[in-house]
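Here you get one chain, nothing else, as structure tokens; it is the form predicted on its own.
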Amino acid sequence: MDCLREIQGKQAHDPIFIEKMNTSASWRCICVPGPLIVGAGPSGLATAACLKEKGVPSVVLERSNCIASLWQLKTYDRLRLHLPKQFCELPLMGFPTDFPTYPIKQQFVDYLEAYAREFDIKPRFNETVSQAEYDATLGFWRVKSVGVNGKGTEYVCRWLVVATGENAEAVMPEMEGMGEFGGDIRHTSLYKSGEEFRGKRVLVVGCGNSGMEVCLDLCNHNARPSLVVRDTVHVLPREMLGLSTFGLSMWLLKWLPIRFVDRLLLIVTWLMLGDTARIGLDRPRLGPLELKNLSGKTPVLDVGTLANIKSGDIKVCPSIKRLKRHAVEFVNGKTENFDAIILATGYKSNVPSWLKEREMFSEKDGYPRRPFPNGWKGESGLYAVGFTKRGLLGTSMDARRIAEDIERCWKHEAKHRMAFTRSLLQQPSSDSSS
């Protein structure tokens, strides 16, 4: 669709029109013929590569200047996948066969970039996405973008496709006497390496898999870590009976009811494990896989980090009080010193900061409305992908139906295209002769 002269001839019978595209002389306006993504990490890759393979042409924005930023600039060095590769590849290319079954942190990184290669895909980067509102009486989306230099952009498109994704920015929580501490207090996004905490008493906050992998680090790293565990939390063993827990799990889902394998699983793994609340981490009332299904908790993969607490080299404590100079008071009365705290409070979602729109999206948490596997598809050509809480299995489901629903509307918009053209060379020249 010819998305330019579709506006202006909007615009030639109507000036308001015109007053609204050209506000500003500082803004430059650009009509996209596709669907405009939002983010270029996986979720907006594999949408991209999706309608890419089915031929229609697609633009992406990323507020950083690479693809994964997540990835490339805000996770530890020690990371790697928690789930085998299988489970964790992108819709029309898997990963190398030389990779390992839980690829790290760079090979990922570079399957990503490899992806973007095969099916050229070239995000326009440092563009921050300031808003996005639907225009109902042009009948697009219109998306204001800043770049670094401060010049503005103004995207105008028929499809918007949210891809910023569940990860969009990190949880900070309020401590009270944060100010008062006066040592190192970081969010897991600036966290590289124990290193540089040798010998340091550090204090994690959190408990999901990153707070155990962190301390885990840290231990490897003879630091000195205690893991703040606020809530109940499923550990499971990453493998059992000579498979990974998790592929073990979709295989018994085949044939067996949901409760009946998150038995069978906390019995495997109690016979690994053993009972985990003797060190602190009381499990949940709901099996590991029923609680991630109602509420999207992940359970904890362990890959080393029980034996550390069962050691007593990673000490567990209660939840904060407050914080004090140099030193932490829990909420069981007790106070201890520490040189750092990392917070492993995880992440957010951020669409409500700058997508104006109510229906599809919650404004309490950034989340679709509708539960899986419905949230991705809203009104007026506005679509989500990657918050499924699902990993990245649930961002490929989401990136194929997205790619599969634009199809259909392009093609049908092709084809009356093409009749009005063919209308066109039927009719008779003007100043023919008779």
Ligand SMILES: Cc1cc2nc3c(=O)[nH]c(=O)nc-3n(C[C@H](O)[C@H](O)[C@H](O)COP(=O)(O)OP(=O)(O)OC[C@H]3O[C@@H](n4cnc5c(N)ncnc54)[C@H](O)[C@@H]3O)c2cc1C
Given for the second form:
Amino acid sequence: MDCLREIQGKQAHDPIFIEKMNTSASWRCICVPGPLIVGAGPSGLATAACLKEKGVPSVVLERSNCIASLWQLKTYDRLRLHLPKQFCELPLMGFPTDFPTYPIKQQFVDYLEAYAREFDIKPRFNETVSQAEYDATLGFWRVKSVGVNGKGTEYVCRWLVVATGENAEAVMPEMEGMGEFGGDIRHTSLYKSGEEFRGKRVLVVGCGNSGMEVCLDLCNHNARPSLVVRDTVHVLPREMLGLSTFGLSMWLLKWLPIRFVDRLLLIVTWLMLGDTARIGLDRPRLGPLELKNLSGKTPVLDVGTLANIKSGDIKVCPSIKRLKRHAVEFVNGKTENFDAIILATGYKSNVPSWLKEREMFSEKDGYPRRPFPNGWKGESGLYAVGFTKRGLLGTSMDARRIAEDIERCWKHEAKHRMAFTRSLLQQPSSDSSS
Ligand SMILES: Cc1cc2nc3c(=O)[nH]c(=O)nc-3n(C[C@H](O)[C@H](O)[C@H](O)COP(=O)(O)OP(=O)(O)OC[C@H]3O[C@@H](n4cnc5c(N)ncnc54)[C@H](O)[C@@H]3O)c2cc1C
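Next up, the form predicted in complex with this ligand in place of the form predicted on its own?
Everything in the complex follows now, all chains and molecules, and the chain you saw is the first one.
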């Protein structure tokens, strides 16, 4: 059963399969009275719930066979929410009080399942949206989806909500000699646990939250990890002064300018973690919050990796020059042997591959062009949820705004619909009296 689920999940992400289905499919057409939401991750669910609360029905399409496929199918076993639960809850329903501050992955998935049940959200699974285009003549969006069985469906709707996420596709960097390397090369989206790497020399490429945590997991399973650090990075303790670093930062930002808060964070971090540059992790010139605001680059919240780097259990390496059969040559001229390479190289949006619209979304990165907090609304009933680079907090803000906006149009149009229906009903009686 799990195996079938995995195959279906993989097909839903395979562009060749989608293309094949796209050309061979016989299309049927469905008119959606309310908004159509693409993606049943936290963003899609949050929007559907907010709409439901306002009495607006919606249809949710999901390429995988489950909700929150990123969390269920593409994350490692030891994953917990990086931020405290109060910053990760979706609108209208909090986490159960007995959940820990940082819920584990399964608890988060359980919460999302309960959320979907509470608001009676039943996504149409195994439907990959392959194309969406605004028909200006009709004044409607035409959205094509392809199912695993090759059946194509065209949805016609007045509102289209893009909820496919910032993490829709894995980013796989090109490296010289990649085809030559004899060991396993995989993206973190396919990494589950360090168990299968026990005793092996593993090179982890990328030092964001995932790369750092995968290194720690490998250490805990007695593998021998090395970490490629190609860029500067802010590593902060997950908690400081007995409070979550994120919560403390949000609170301080209410009273103090961002640069001052950054200074404070870096002083406390230095006192707690020492000078990270001494272990090969240089800090960016801008402070962590200012950098996040300007570029979206998230600081790493340390959950124990740094101690293993300090102790030498995790080795820090420079950029890769090329891969060889069983080794990696680095830009500093050194060569080391490795059994496997894990690419913690992040994800990208897939919006440009299916949405035929270039005003709201950038073709380059698949994000809304307008900066936060204005990226949620486009023209002609097009919306984006979950593209703020601000995690689930950003998702909640978008979802509420979108639901309020659509509700206004929905009610306005409902009045017209009712007036129109009434006039139709009155027509025969006035006819008969004349
Ligand atoms: C390892 C990891 C840990 C994280 N931890 C946190 C955290 O602690 N706190 C936090 O706030 N954020 C965290 N994030 C950020 C994360 O992106 C959000 O938590 C959340 O998953 C975003 O929800 P989403 O619905 O926008 O996107 P996703 O969860 O990616 O959901 C998008 C859905 O759209 C579907 N989809 C994509 N393309 C199509 C298509 N063409 N047709 C149909 N369906 C499609 C996908 O299958 C997916 O189910 C983490 C991210 C990662 C990778």
